[in-house]
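A single chain comes next, written as structure tokens; it is the form predicted alone.
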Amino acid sequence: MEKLSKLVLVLTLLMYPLPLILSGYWERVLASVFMLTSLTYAQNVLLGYTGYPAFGAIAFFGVGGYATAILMIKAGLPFGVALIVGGLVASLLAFAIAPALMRLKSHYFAITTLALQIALAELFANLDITGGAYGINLPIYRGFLGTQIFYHIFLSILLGSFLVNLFIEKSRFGYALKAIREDEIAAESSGVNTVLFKSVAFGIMAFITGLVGGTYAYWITYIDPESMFDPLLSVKMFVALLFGGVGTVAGPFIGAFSLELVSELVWSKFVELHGVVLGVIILLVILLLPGGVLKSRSG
């Protein structure tokens, strides 16, 4: 596993200069791959290490995206500052609701986060500051590196989220999260403040997801509730994590890259049947590799 983690790190670093030789099409495809991979790594912090599935994690994607857009348009903040603040807003929301949410278990927690996503989508569709159902137009980026800047931002978020997972894997904080995942009652009786540790993991997941949402908002230049709270993103994120291996450092990378590249290939070859073919692929992954590629290989 450690060798695979090093390989992921090397591959990630090697992708920084790739736009020098890539076409615009592959640059956009890889940017989408990096986006899904980052979201999968964010989910791995909560589900993989803590054992809590957030079906509605894309709620923080939407919050981060809208916060970034509003701060840029209404407050006149530069994108970099607005992006960080947008991530923090998503994280603060997670911390605000964590004391109540983190007392729920298993599917109750999963369903509640999904309800949060639906509620926020409806709320943002009816607020004036968010543009309501009409959405918000963001300015087109015309600065340094042109469209390549989003490729590099998504890649940098991927690198950061990978390093966060690597830290969790080897740190005392990570051991506490794993103890919660394996037996929460035993962990609490051993002196682990389970609500605090779960809340921190929840906040980390929300921050990374919010950063990805903010970058995506500026990348596509127009956002609305439908695009920023898209449940399909949640599905792809979970499938990528299940395919690669839940609770592993290299798993989200393998799963997200495989799923997004296959999805792109299917879309290009089977436009009309894209959803059907992709659904069959997802079903086969769940049935044939229930533990993920890495866990299946390790037995």
The other form holds:
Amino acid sequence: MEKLSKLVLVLTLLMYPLPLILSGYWERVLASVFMLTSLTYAQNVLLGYTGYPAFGAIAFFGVGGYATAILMIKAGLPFGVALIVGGLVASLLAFAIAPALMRLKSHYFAITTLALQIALAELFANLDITGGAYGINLPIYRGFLGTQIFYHIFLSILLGSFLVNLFIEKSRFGYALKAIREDEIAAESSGVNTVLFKSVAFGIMAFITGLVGGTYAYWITYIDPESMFDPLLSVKMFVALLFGGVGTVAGPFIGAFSLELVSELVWSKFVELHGVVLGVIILLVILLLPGGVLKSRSG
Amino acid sequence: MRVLEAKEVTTGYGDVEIIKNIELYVNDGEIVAIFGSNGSGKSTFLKAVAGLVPLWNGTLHFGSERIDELPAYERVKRGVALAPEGRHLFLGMSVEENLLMGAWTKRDRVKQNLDKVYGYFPQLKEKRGSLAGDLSGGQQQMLSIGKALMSEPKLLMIDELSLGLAPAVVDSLAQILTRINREEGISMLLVEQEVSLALEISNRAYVFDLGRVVDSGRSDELIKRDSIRKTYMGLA
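Target state, the form predicted in complex with its partner chain; input state, the form predicted alone:
What follows is the entire complex, opening with the chain shown before.
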């Protein structure tokens, strides 16, 4: 594990100068790989370490994306500030609803978060400030860094979310989360403030997911409820996490990279087969790798 | 001096009332047992004391402090420890990690407390690197008690010590508990189905039935009483 984490760190750092030699196509492909990897790392904080499957985590992708867009357009904030505040908005929302939501566990929790995602999509499709079903147009980035900037922002979010996972793996904070995952009653009777810790984990997940959503919004320059609350993104994130290994530091990286690269290749060659491949991967993971590529303890 | 004093404790789950007007106390250094049939509310009472179930009515005092409004983790800090029914351990963590989790609220003397627990349960020391999930039932019960001891409790509550364990294992665990009680001065509140065992190791006992205290007294007197022997021990 130690070695794999170091490998992930080195690979991540090595990818910073890559746009110098990459074509625009591969720059975009890798940016979307980084995006999925970051989302998977965010989910790993919650499902992997805390044991709560937030199947509708993309709700916070949407909230982060919309918050960033609205802050840029209506409040005129620069992107960097809008992005951070957008992430915080997603995170605060999560932290506020966590004590109630996280009284539910496993399937019930998963379904409730999905309901949240769908409800928010409906809400955002009917509000004035979000542009309703028409969505919001964002300005196109015309700075001197060009499109590379999105590659680097996504890569930095990936790096940050990897470091968060690494910290959780090693720290006392992480032990509290793992204790909640293993047995919440035992954690509570050991004196762990379970409500606080799992709410913080939920907030961290939402913060990273919101940052990714905000960056995505600026990257594609147009958002609507359908694209920002896309259930397929939830599915991809979960498949990547299960494939790589739940509750491991290197798992999300391995899972998201292999899934997104394979899916990109299939997508470019056989557009209509894309969904089939995703389905086949899910089946193979369940049948052959129930603990993911890196066999996890919680698997 | 009383470690624990429960007055008119009433609680339940959802709309269903499980225990009503429980009056119970534990003196400093005492071992007190609770027994009674299934569904009589014994475990619910321990959970209420630990803070895992909120009270509907009544009060709980720990020493001189009222604790029924405090969350579970605050009660652990003050010295209320529960080894829950079914042993609730962190099965994916090692034995030592489980014990360290037990020391979550007491981080000053972790090393000494660890040595102390290993002293009482040498088997845990041998298995310190093993996953808790790989231990035998008896070792898991030791770990559950050891984990509770790591929080330096003043009151140790054990829910169903004998659950699913061989009689010989239960006997040796009971001996260790009386030793811990004597040497550390830790008061204990035990919920136990095995009534003869409960009465042998305790100073006093309470009989629960349908969520109420129906009998109580000194254990050496209860054990001689015909009604108790007939109803709870299967003896004439």
